[in-house]
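A lone chain, given as structure tokens: the form predicted alone.
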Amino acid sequence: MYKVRFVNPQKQYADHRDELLGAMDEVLKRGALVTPKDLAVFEEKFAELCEARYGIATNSGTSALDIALQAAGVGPGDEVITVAHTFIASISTICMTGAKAVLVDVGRDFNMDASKIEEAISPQTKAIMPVHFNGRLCDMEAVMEIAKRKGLIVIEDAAQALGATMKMADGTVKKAGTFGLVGCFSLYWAKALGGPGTAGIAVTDDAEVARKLRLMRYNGEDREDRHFYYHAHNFLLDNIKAAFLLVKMKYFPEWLRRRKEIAEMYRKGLENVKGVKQLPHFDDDRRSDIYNNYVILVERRDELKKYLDDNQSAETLVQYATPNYEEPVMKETKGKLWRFGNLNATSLPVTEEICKDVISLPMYPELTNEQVDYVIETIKNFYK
């Protein structure tokens, strides 16, 4: 066992035990495992959350992706720029529309470089899909210049940062989510706001588009009228996992402040350690990062892994080793579903110097400032 361990969910869980298990048996008595009441309170009070008018909850981040192109009309003939620095999701449902998607590079702070979108842009563009990586928003003021100058829809993978903020150039901050068509969120168990297994759930102000996704994420069908309207998968959230996640919903203030303390520590700790190249900290105080995940580059990081493995250290995580334009589904499939922005491109740079020297920290808000500052010592003992 790992002195400190990646995730713990089993903490979390101790902490608030009987108030998770109150909840859940409440369902349970109620034998209303299906909507309406439990699920409706969930997305009424996490698009409040969000300052969104509408939720739409799923399944999981996935599906949510899933209907919200659906919902936005992305089909075959149609490109959609996004990054290979994520989780495949975010291309995989893009080429599932039978879109193609179109992949440009990242910055520094791991998320899309709205500068690359420009080239990426095609007659056949249709929308853009930033991914707001590791609790950091993406910089949506420029985005969102593009996508209405160019006549563009965008739909945000906000999978990993519910809670984090942009403050615009007028003065208004806005959340994570709220800047396209619809935003879209990962409830997946390790999240910084995370269900008892995978959860997702799309947030919008469009009412027509609202309608959309409540009825794709069902099947196509209205619940009030029985009729079916569109050819559709069954994504719906149960009601036991909604209830389960609007008791976590009333800590989530708390965590997240617990989050940025604990980035702070890691901070003060690694920031004049040599070997380490870069910390999540980055010079834009337009942003508010959530850190969802604490993730640095270093030398030698597959040699410290291998180190904090031996010694049952700290348990860590190497979050992408591979471009994702090199797995075996994209190699197959380079032109038909996918092509690089800049179509002289063989690689992307950034995303590969990131795959080569990424390596995520154990991050969450039951971790103690002892283990936060053993991992510290560790990853300096190592260095020495």
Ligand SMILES: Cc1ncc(COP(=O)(O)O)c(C=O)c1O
Second form
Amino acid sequence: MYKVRFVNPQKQYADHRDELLGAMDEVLKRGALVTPKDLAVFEEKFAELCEARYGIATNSGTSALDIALQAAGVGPGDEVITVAHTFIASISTICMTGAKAVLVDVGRDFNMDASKIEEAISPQTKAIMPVHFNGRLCDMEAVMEIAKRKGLIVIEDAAQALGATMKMADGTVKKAGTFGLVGCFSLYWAKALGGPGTAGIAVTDDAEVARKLRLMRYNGEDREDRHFYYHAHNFLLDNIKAAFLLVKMKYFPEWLRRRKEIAEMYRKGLENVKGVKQLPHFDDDRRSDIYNNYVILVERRDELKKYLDDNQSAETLVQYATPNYEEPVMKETKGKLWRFGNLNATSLPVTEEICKDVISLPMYPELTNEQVDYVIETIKNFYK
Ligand SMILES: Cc1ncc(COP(=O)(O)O)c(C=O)c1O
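Counterpart to the form predicted alone, namely the form predicted together with this ligand:
Once more the chain from above appears, this time first in line as the rest of the complex follows.
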């Protein structure tokens, strides 16, 4: 048993058990299992939290991306620009519409390098899908400027970025998910705001797009007139999960504050450790990151992980360590369903460099200061 676990959902559940069970019990007692009150209230409150007009909840973040692409009219013959340092769903949802995913490199902050977008644009380009990775926004000022100039739709994969913000040149502070046409969030249990299993939500300011999203997440049916307007999946979020998430949402601002506090502790403890090549703190006071994951770049990554595992000290995860284009499905479909943004590219150099060194440290609000200090000390010991 690790002294500090990578995740600890049991602790959060124990802290709020009565309230969570009470909310779910209410739903079951009312027999209101699908669509009514709790789901609608959750959608409204979530949209408020993001400062968007509409929220359409789904059974996963992947489903939210799926309906967002469909609602944007992405389909065969189109291209959508995204990255190869992401969870595969960003790319797969594009490919599943029949469109082609066009992969550009990321910067050292793990996010889409906006300077690589223009060379990836072709006459077929319909949309850009920036992925706000690890809880940090892409440079949305730059992405939106290009999208506007080139007439492209933006669909944000904000799966990991609920609550992340960016101050724009005009002084307004905008939240993840509200820059483009649709913003898609994952509410998977391990995310900063997580349901009891899988869940997701799409947000938008556009009333017509909201209607499409709502119909497309539930068999294409308009629940008012009971007619079917699209061939669509059933991606609905259960009412019982919405009730669970509504309880958790109350605590989210406090959890976010604690994440940032833990990130600061890691920064102070690890910033001068020889062997630690990069901490996820980047000089840009426009952006406020939420540290959905706390990912560092280190020397001798696999040895460090083995050391921590052998001693059962701190549990870490080497995740997103394979450039997506190295996955079997991508090798099989190259050319047909995806291409590199720069047509001469055979790989994406920063993506590859990052993948070699990434390791994720425990990051959840229930971590105690003693546990964070312990993780820092064990890493320091390894590099001594
Ligand atoms: C960047 C990114 N996009 C999409 C998804 C898909 O979300 P879900 O797992 O809720 O389907 C995830 C989930 O891990 C993600 O991290």
